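First, one chain by itself in structure tokens, the form predicted alone.
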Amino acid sequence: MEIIHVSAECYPVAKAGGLGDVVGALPKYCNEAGAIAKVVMPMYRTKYLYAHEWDVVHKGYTHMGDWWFPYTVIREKTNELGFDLYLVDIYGLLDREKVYGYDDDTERFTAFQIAVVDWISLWKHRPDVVHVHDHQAALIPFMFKYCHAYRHLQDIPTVLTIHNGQYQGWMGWDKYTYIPAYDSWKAGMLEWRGTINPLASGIKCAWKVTTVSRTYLDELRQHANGLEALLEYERGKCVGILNGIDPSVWDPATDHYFSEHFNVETVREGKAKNKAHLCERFQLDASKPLITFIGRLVGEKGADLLPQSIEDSFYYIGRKMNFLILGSGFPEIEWRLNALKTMARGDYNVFIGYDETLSHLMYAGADFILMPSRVEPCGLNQMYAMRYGTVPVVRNTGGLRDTVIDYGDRHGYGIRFEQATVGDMTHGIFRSVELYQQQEKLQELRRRMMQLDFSWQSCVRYYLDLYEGLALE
């Protein structure tokens, strides 16, 4: 069975968030299970591109509206990622370093999708399933079904995965000519609330729709940035499948980003050594619990709550803990977190930016990780943290709800709070400090969470069953 994944991101080629991690791992584990999974993505000018060798497999010519453009498809030679990786190059649109953030992102990703469909339309065989990810690839099911030039692809099953339903790729009807000529009676399959909405179109046209956790699917029916009614109507073809993590990358016993390795038997000593390195580097007190935050400094992640929660924790709980923040995002949040350094007494620091090496060391050395997300479709940080014996302190939402059981419940191992508020997060911090005083209990929880199985091997079967069911229809 051949599955083609189409995505804007794929780790380690180009990654802006969890989408990249998923597309970089799911195909590999599908292949290990006996399928043939491949990835197609844009040819950004990243370090990965220049560090590897490529074969040109196709050169084509197509158009977006009145603009005709050539495109090139290349394939990575070594198959080092565990799957065939194809990059699509469109001069003037995709030949840039960053994944997102350009004024012409609508044109960039629409042209990318047209090129992908045009290339697949020329294949001598048909893939069994085309799996598209988020709005940057969500117009492909529509093109397969309704664009005149590609109607011969309409029998290929398509799957759309919603990694984050807040971003939908809206475009005005003045850009309808971007999409290859289609039956005008089917314009409603592109439209939602008066605009062209690629994510809504994907939900309507894909054979199956998946979300990255079961709880997130339920939440989207209540809070989907305007798509609630559509998701309720299409609920019969929607399924929630929890993401996994790659245990070959995220393993404290072999992680090449730090030297003090440990396993479930040596977690106490191993974490203490890594914590000592962190505390020395950031002038923190290693005798106190180390509470961290790793991620984008944006409202969606609840990062705007961090400065006041840290101040309130010092005021109401006392200076009984360390805080270490790693991330970048909204300038105002960055400024407020930097400003907190002036009140630090060897118990607070922040690194603005992103550093992969530092993130791994923080997972290994931290005692707790904060995730006060307002929206968290799946969440991977809490899975990484538990793999490294770091207790997650999370808001009870989305994939966080599906993966973290409060230690106050039977067989629990984490800390949950209900609302994305300063008060609730501060109470979660208080419980963290309280748990840290119970060292034997903390070590028991560490050992318990490190033995949980959040690997892709445990969840890839759900995807394969989905693909096989579609292939038989």
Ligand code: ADP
Second form
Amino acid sequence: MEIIHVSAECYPVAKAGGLGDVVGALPKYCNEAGAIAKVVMPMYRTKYLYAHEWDVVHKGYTHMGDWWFPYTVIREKTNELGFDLYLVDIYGLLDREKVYGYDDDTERFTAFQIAVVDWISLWKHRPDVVHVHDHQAALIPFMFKYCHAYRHLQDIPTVLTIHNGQYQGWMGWDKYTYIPAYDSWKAGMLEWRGTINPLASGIKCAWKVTTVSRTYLDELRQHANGLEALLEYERGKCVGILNGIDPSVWDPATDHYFSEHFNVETVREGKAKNKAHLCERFQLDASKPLITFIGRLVGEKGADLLPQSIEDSFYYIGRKMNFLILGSGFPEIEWRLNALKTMARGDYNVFIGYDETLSHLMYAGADFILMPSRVEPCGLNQMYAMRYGTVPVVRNTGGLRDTVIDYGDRHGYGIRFEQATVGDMTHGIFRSVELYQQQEKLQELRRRMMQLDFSWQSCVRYYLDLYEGLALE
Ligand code: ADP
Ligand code: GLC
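Right, the form predicted alone is done, so what does the form predicted in complex with this ligand look like?
Every chain and every other molecule in the complex is listed next, the one we just looked at coming first.
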């Protein structure tokens, strides 16, 4: 069974969020289970690119509209990631430092998809499944099915995973020539509400659609940034599969981003040492509970609620806790979080930016992690946190709802709140402070959540069953 993943991100090559983590791990665990999974992604100018050796496997020439371009596909030589990794180089378009955020992202990812399909169309064999991730790869099922030049690919089963339905890759109809020639009466398979909508097209054309948790699939039928009716209509081919985490990267006993390792037996001392490092670096008080947030500073994550909730906590609960925030995103949220530093020095700090090493140390050293998300398709932070004995304080939504049980409930271990509001979040913080005062209870919860198994090994079979079902169709 050969599965080709097509994605904009893959850890450790290039990562902007959880998509990278998933695409860096799922293929590896599929391979361990006996499949042959490979990853194809754009060639950005990343550290990983320069630190590794590559073979050129294909040089091609194709076009997007009337713009003809050469592309090159290279493969990492050593297979060190546990799967074959292919990068597609399109000179001047993909070879940038960041993954997203350029004015020509539409052209970048459309050309990337055309190059991938063009390359696959020249293979002597057919892969069993092509698995595309998010809108940056979601036009591929359409191209396989309806573009004249690739008709011979129409029998290859495709799977689309929606990691985040908020972003859909919309483009105007003035760009319709970007898509390789197709019968114009198939244009409806690209369209949703007056624009070319790659994510909607993927939902219409892929053989199967997955979301990264079951609750998120249910929620999408109510709130999908305009795609609700489509998801309701296509419900028969949709399935929710919760993401796993990669224990070879995320294990407090072996994590190579910090040195004070610990396991379920040594969690108390281990976390205390990591917390001491963090508190020293950020001038915080290690005797108080350390409450953290790691993530994109955007409304989806509820990050705009943080400044007010932190202020309210100090005001109503008192200076009984410390906060440490790591993230970047909307300038206004960054500004407000920075401004809080003067008001709450000694009990609060923020690091604006992206820092993989610091994030691992924070999972290890924090007592609590806040996730007041408005939308959370799966969420990996809470699963990492739990593996590192850090209590998740989460809004009851999406994958957070599927992975965190409130410690007040039977077999519970985390803290949940209902609404993405300052009031509800502050109440979650109040409960965290209360829990911290009951040290024995806290240690018991830590041990309980560290023993939960969210690893890919335990959930990869859901994907393998899906692929096998498709290969039989
Ligand atoms: P999303 O993909 O929506 O951002 P996830 O919870 O699925 O959310 O995954 C986020 C991933 O990105 C986690 O691995 C988290 O540790 C990481 N991350 C997010 N922001 C930062 C940051 N500023 N620095 C380091 N890692 C970060
Ligand atoms: C998206 C979602 C996040 C999910 C990740 C990996 O970025 O926002 O909830 O965990 O993809 O699937």
